[in-house]
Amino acid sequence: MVDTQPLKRIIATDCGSTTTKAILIEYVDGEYRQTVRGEAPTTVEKPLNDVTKGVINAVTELEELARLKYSDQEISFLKEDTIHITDKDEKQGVNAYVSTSSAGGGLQMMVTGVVAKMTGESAERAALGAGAIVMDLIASNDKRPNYEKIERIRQLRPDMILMAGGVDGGTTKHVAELAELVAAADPKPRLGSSYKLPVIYAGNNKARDIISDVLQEKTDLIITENIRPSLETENLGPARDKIHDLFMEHVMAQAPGYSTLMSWTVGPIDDKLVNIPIMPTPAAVGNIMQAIAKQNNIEVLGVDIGGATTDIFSVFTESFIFNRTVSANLGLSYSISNVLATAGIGEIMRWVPFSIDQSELRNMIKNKMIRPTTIPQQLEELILEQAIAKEALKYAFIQHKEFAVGLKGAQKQREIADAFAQSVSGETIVDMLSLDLLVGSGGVLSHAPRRSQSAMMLIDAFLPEGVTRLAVDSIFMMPQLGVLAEISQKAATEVFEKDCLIYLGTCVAPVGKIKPDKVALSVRIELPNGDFFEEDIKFGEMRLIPLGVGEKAKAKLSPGRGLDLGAGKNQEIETELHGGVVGIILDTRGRQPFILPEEAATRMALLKKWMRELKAYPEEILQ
């Protein structure tokens, strides 16, 4: 939508599984900004049952500190326990309030499809990209026998299935087999038991009265255009609008105080006051990762870290195609085992520059799965968990690689305007070359101690190529700003610009591989206040540039022999490097491949050596 007249207040809230958060944006000398912020317990369970309650304590918290903040106007944004929305001039209450919700566990649901690989990929980028985390995949071709797949929908017990299968015109006996299968099952629903399983069918679409013969009685059908009209296109967007149709109408509207929530979201569209639906919350992050890609024409890769599970969102290819995935396993307090158990304790240990006796990394480890909450007390216990992140960070990147792909099975490129630009069946899209932000989130980045040490696990997980922004998301906003987006673009964008996003700096790391002695990077960098940085830098250093937030600096880069910064193998580049808390980073330590020394000895004085250029922690730890 075009914005017309801009909005005075807005408030934003996002329900999560134990707290929500509520934010205020304003419109302030000509823009808007993030001005307070309130958060209180999430009261969706027992003994409440009415998520509106936590709701009304993180927005009355929001009033006391806009009273503290506005001390000569008396500030209400509530009325009658509800938010109090008024026309544009009036001063009290807000013009807006828009919300999110991961409460009661989120969105979880199961796909079908034809081929595992095929179609069963794209039902599952469908309901990744609507927020939802993917419980199982049932596909004709998965090995499991019928029975099995029967008895796993009803211990599931999803919120609802997406079933996909068969391009338009094509075969139905499969489809038909997975509609038997579904139907034998008869699913019970995860939330409220007087009401149907929602169904969606996104499938051929010449098995559709098959599909509705088979479904129709058992559950609550909901028939969409094909996810896979043909192996050459994917056409997601019709099945993703249903996930977020039905999740409202279905799985939020019974949990305990969602339908009075719902009548609360409400803001202008076309200078009309209209409802505006509640998101998932990741949805909403991949709204507003997807809004800033379009509106700055840049790749974006961001990270979402929690204790259970870590959240991966890219928009990549110049048909900015969006993708999410969710690695359940990967946490850093619920699953931090299932992280020692897929990384292995070596891979973890060779980030630490000191020595440590495996058993007692392994305690600390089981320490912190079984109390949750807690956080390093120690310099070395930071160290170690920050590892753990590197680790889990790097393995849910790894999946998601492969999960962000070109279509497989179609026999060339896609020729239609949202192709996959320069893909090739089967084959990654994630070009780290290509890649402009790199932005983190979650408490072991956001709430680093030092800003340098969110940058180190960034740069050791993701390896970035090239020429890359770093930033982090300073209080995890960016749920409410993406549902933000929705009414207006420019609010949204701005504050996540000004206020949301916290830029580290710039890395710059050339790829390809050398030998140790030579020269990997020649740079020659004009600093803002005229000096020159001037260096030719061996293989295997890290260098740290000051450059605050804002400044920007001109830069001549030459990477070495047979090594690549973008523009391709031995070619320079002349480029603007943007600063930030930390400023920027000069990467020669490798890429394709990244490898530190095996011997114990000789990689620990390298990490010592780097964390001490990039002031990461203290000097006496390094010692």
Contents of the next structure:
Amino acid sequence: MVDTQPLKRIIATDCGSTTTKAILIEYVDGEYRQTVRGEAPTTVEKPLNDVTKGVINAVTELEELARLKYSDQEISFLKEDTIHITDKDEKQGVNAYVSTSSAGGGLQMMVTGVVAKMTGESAERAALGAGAIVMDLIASNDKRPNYEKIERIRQLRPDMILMAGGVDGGTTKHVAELAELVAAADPKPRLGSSYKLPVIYAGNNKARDIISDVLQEKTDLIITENIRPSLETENLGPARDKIHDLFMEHVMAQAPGYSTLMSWTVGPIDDKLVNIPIMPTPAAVGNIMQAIAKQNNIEVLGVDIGGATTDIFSVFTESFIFNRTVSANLGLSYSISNVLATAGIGEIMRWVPFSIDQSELRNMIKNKMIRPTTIPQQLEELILEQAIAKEALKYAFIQHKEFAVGLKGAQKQREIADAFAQSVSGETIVDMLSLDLLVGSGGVLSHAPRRSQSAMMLIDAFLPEGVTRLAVDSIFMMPQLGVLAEISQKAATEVFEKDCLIYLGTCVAPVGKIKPDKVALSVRIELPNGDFFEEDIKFGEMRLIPLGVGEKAKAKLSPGRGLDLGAGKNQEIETELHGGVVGIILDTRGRQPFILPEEAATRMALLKKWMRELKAYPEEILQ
Amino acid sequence: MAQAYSPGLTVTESIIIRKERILPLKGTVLVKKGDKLTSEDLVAETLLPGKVVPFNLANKLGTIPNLVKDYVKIKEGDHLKKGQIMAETKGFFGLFRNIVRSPITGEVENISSITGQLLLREPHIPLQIKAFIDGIVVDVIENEGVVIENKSAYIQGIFGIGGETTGEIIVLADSPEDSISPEAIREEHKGKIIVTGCMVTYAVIKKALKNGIKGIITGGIDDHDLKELLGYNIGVAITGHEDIGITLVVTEGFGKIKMAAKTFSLLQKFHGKKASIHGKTQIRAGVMRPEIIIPLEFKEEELKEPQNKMSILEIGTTIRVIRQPNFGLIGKVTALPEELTKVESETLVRILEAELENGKKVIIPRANVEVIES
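Can you swap the form predicted on its own for the form predicted together with the partner chain?
Everything in the complex follows now, all chains and molecules, and the chain you saw is the first one.
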């Protein structure tokens, strides 16, 4: 996208299932900044049944706050109950309005493939990348009997189905059989029965006629290029684009008020005012993360932990391969009880520096589930919620690593032998040692009372290796910036750098395990004021060296014998460490493996020591 | 801000209830507008499509898929009896004939010459919907269902398990802070809905199941007991489908929690009266809470759609604390300071000041209370 004349004022909204968040982006003194934000409850459900009401309310708040900020009552963004778009630089109106949406449960899809680990996996990747929740993957080889598959398809009621299977020109029998199963189930769309369920066929091109014969009547069939034209090629783009088109035409058009909202989202592209499609929220997040990774030539891992789900996004390898996973039942309110069921009490308690009666903890978790909007008032409850968050994040990350394997990205070539080897062995491309930036968002990470708590949650859950910058997304602005990138890459990335992220600092963690009395890390850090921090840190310790936002420190880092900081075992590295609101965190507790003592008293003593070092909690609770 | 919106559960002595009773698929509505119904009356019925049974015919015949059409003796849409011949090969001079019979009674849905698969469908499964509450049919949605209205005493629970049931309310607990032992459940309680006070234990539920109790209304339940009862840990709060032979409505939460005085006295007042209850709970989009509906006598002209009232927090409002500390206690709001306040966990939140029923003055995050309508 070429930015022609700078847009002066842009409004971007994200219509979530509970809150509609609006931000104002302005071009001030030669750069884009996010200046004002407003929010209002989403109004897609009863009694209002119209998403635009919530958008108007959020934008009204934006308008009021902008008037206050600039002490100017003439500023206005609304006109005749809609967003006022103008091509002029004036107080009334904005130059563009863009939006993302996950209201009404987002985009829910079912995918099919012949071999689960091959075409099935490709279909799943296309759907997830397009911002969908994948309700189920039905494959010819998934071991369920056919009647069970039919029952499952019928029960699910997805928004759409993506069918893959077979390489171009290959055998058609299995894809035909899958189509017959879908036809037999006669699936109905989730939002009403007034239209046929959209089905995208992106499999073997030789089977297109057969698929048409079987599905044309019963479904709204769309045929596109094969997602896996050959075993060694993956081509996700066309299917992903079709998913986006259908999301707009079918899913969004069915949701109350969306057809109006779709007519509001406009912005200039090549000097012409055009409609900017509403994006599914996670697709927009993927957009901005890829843009940032490419622009700075870095590897990025991002997480958004919500009440019901945890999304993980990553951009790894030199080809900037993007992956996204949704852990649908790992979250901190609605799904909190499922974190307990997945991890077990023991795994949660290993992060808690005091003992608590197990039945009390179980009841506390269930009470949070049934009253999801409550806030931990007591310190103990805050620590428990953060312990649960660490486990939710850990499990979501495990799922992400398992998924981010095999063929990635459009048109990536590789040998057929690799295709089999990687899919079967499930070797992940997520490499924590080469990761540059870890970004957290979601209430528990973005709004922790102390930023060092966020840093600790990220470190304990993701176990970053070597040198990794840590950040939180202050108000989860990534969705809006992702869709903004569609009209102005410059505005999106500038705001991302300056206003979206709050840098916590940098974590340094040698990989490997040695005896506790041995030195794990020798550091010499030159701080901006000319002071030096020098220490030979033994295994099993944490250190916090304050270094402010925007500050950098030169560091010589030597791993202990047998340990690795990214340059190979025992290899010293010289690098620049970035500061943040927390600072530099040196973590010699070991990686691969990272082990906490089994014995409770010993473990609690260590937890307290680390928490004290990071000033994560008030001293009284760590006595 | 002198007042703020705060959600709460409805507990009221008299309200107009509107219930939609809709079929999952289109079918026949059995009642008409103006009909007076009791909870057991059927209002609509439909036939759910039977299970699809895929059958690999080519394989059974020992032939290739596109030759299947030469051997089949049935066509799409045909009704089949179990054992009926579906296909037959010619064999050699009458020998080695391969006969394939239908594994089910049902219908032929599809014959594929591409895959050689047959899709058979079992007979339709009838599904009927009951009124669930005593009341009047105020609207008929053609081929789909009805809307029933009545005037009721009404209590929303916080969490429940088990589906819809009806029965007479029997209050077994002496007070809202009291709980009962298994011995309190006797033979004559069969088919009733019992009220157990602040708590129900697994032992009490087991006895209730043994004695044919239809439902239990309780202030609290221990999560451990719930797991024991269900045999699994509830991961996500979507409940109501459990087939355990009893319906459970929890009014306050997990642990031992005194039942709200208003709830308890309402149940006491309607001791011996018929109630319709269900445990369906869903805590996300489209929030659903368990309900206790006790129909009252009413005249048709009383049936006016209830106004959606927003619970308002203001000075003097009665509230209940819904998170530790002081979980379950009732109090009155004494102040609603506007500025964000740091609470013990160092979280910066909007708070309120309140005086609790035990005389203690406290500050509580606004998110941690619910309004009790007086």
